[in-house]
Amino acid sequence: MNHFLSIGEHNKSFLQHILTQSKYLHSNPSIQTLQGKNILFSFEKPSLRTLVASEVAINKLGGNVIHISPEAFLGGKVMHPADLEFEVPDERESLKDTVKNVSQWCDAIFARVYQHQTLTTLASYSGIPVVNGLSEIHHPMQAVADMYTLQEKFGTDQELKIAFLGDSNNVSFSLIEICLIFGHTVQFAGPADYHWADGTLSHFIEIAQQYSGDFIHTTDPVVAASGADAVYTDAFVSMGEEHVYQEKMNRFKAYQVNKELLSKAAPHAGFMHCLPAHRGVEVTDEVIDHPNSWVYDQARNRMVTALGIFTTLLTENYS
């Protein structure tokens, strides 16, 4: 059994097999892999494109989703008067009951969380999939979306120069794995004192090696954005990180994807956000506007890619 918590658990054979089914059931929309299948929806973050793209896509495939609050799923806490002369428990269930009881009943958990200490939990108590619906520090669903397009615009066989400006953060992390997986380069581009982490770095450099990418780290926007078949960029500041919003706009100001660097890429490369995207902050409107912006078919990629997920971890042996 297979869980999807992050992009590098993962090697390139399988990731494309999963974009493989999903262009094949987005293409045959009468195929219905998951008939009897029930998946749980339990997310602690807002969502639009995740929630509504994967609840669609089990939809078309014949699937039911439940919805359950994080709450009642998510370790919720238990209600209690403030004056009580004794200590209660602040935890409603344990998170080990609480999904050892939802694998007998439903055939997958999908779970958007804060923590991703919770999902690897989840994963080990379940005798179901779970899937990373986003986390601190990854985001897979995302980066499947991307390379799927990426794919689209450019075929399976030519490696590519794909540029981060900006944040490091669960966007960017898994976008780096995934592209570095199929042996693409990365040129990665933020404020030196939000660079990723030395451990971090180690391991973008393991993958590089081993799928034969490359990764490349710097300050400056313009070398990250020169020669790249796709610029990338995502909000600066992300959910829950409110409270350093205007240091975040003076350090990140150099990096907004303005018309200016994006002339720095390549001619016929294309624009990426993962959306929602704050027009005039990490990218202008003439760019995310532009033809060559790429982020409603990455938008509606999350639908199709959202097929493959699924029924690559639902139904192992469909193919």
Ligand code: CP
Contents of the next structure:
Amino acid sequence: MNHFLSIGEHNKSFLQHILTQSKYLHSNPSIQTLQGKNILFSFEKPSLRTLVASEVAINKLGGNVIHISPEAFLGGKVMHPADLEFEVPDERESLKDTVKNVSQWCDAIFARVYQHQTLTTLASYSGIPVVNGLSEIHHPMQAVADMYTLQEKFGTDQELKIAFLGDSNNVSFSLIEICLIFGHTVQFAGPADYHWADGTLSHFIEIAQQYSGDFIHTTDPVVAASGADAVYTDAFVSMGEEHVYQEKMNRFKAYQVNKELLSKAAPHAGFMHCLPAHRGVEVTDEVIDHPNSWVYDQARNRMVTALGIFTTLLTENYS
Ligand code: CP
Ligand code: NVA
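I have the form predicted alone already, so could you send the form predicted in complex with the named molecule?
Next comes the full complex, this chain leading.
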């Protein structure tokens, strides 16, 4: 049984298999791989694309989605009357017991969490696949859709240069991993004090060496954008970071993708963003609304690749 918590825990052949399955299932809409399967959705943070695109994909494949609040599933907090005069535990049940129950009835767990550790704990007790719908560290489903989009634009044989401008967290982590696994070069730029931890940097360099990709990191947005086939950015302030909003806005200003910065990339370069975008902050209207903006292709491919991800994890012994 496979979980899908991060890109880096899988190899290129598994990831390419998901991409191939996605294309096949999208072009053969009568194939229903998930008939009789029940997938539990529990989201601690808001979601439009991840939640809706995945539910649509599961419905198309004949599967069933059950939504459960994180209060009931991920920790099971109990609300007490406000006037209680003594302390009582507010955890309804341990995560271990919750997931061991759910494993008796469902076929997969799909969760968006504040702390990646919640997913690793779920996976350690789960008898069914656990799929990451975004944690603070990884966003693997987004990365699969992004690689699908890059393959649609450039085919599978070209070595690409992908620039990422902005923050070092979930979206960029998974994007860097998948691009390096597919042998591409990633040119990453962000403010020095928001750069990757040493352990993560060595992890990227190891993957780059294994798959003959290259990882360049700099504080200079022009160096990163230079000659790129695609320029990618994400929100400067992620969900859960509202307490450092002003500080991050100041520190990341120079990394906005605007027309001038995009002009440093290759003439055919596309603009990419996982969305939601903050127009006028990390990207200008002019760039996101340009014909070379691929953001809605990426959004479409969230559904397409969810077909391949859920089918591979729930119905095959591929590893
Ligand atoms: N890109 C993405 O994951 O969007 P949502 O937060 O709307 O799911
Ligand atoms: N980095 C963003 C991605 C949203 C899809 C966040 O975590 O809020």
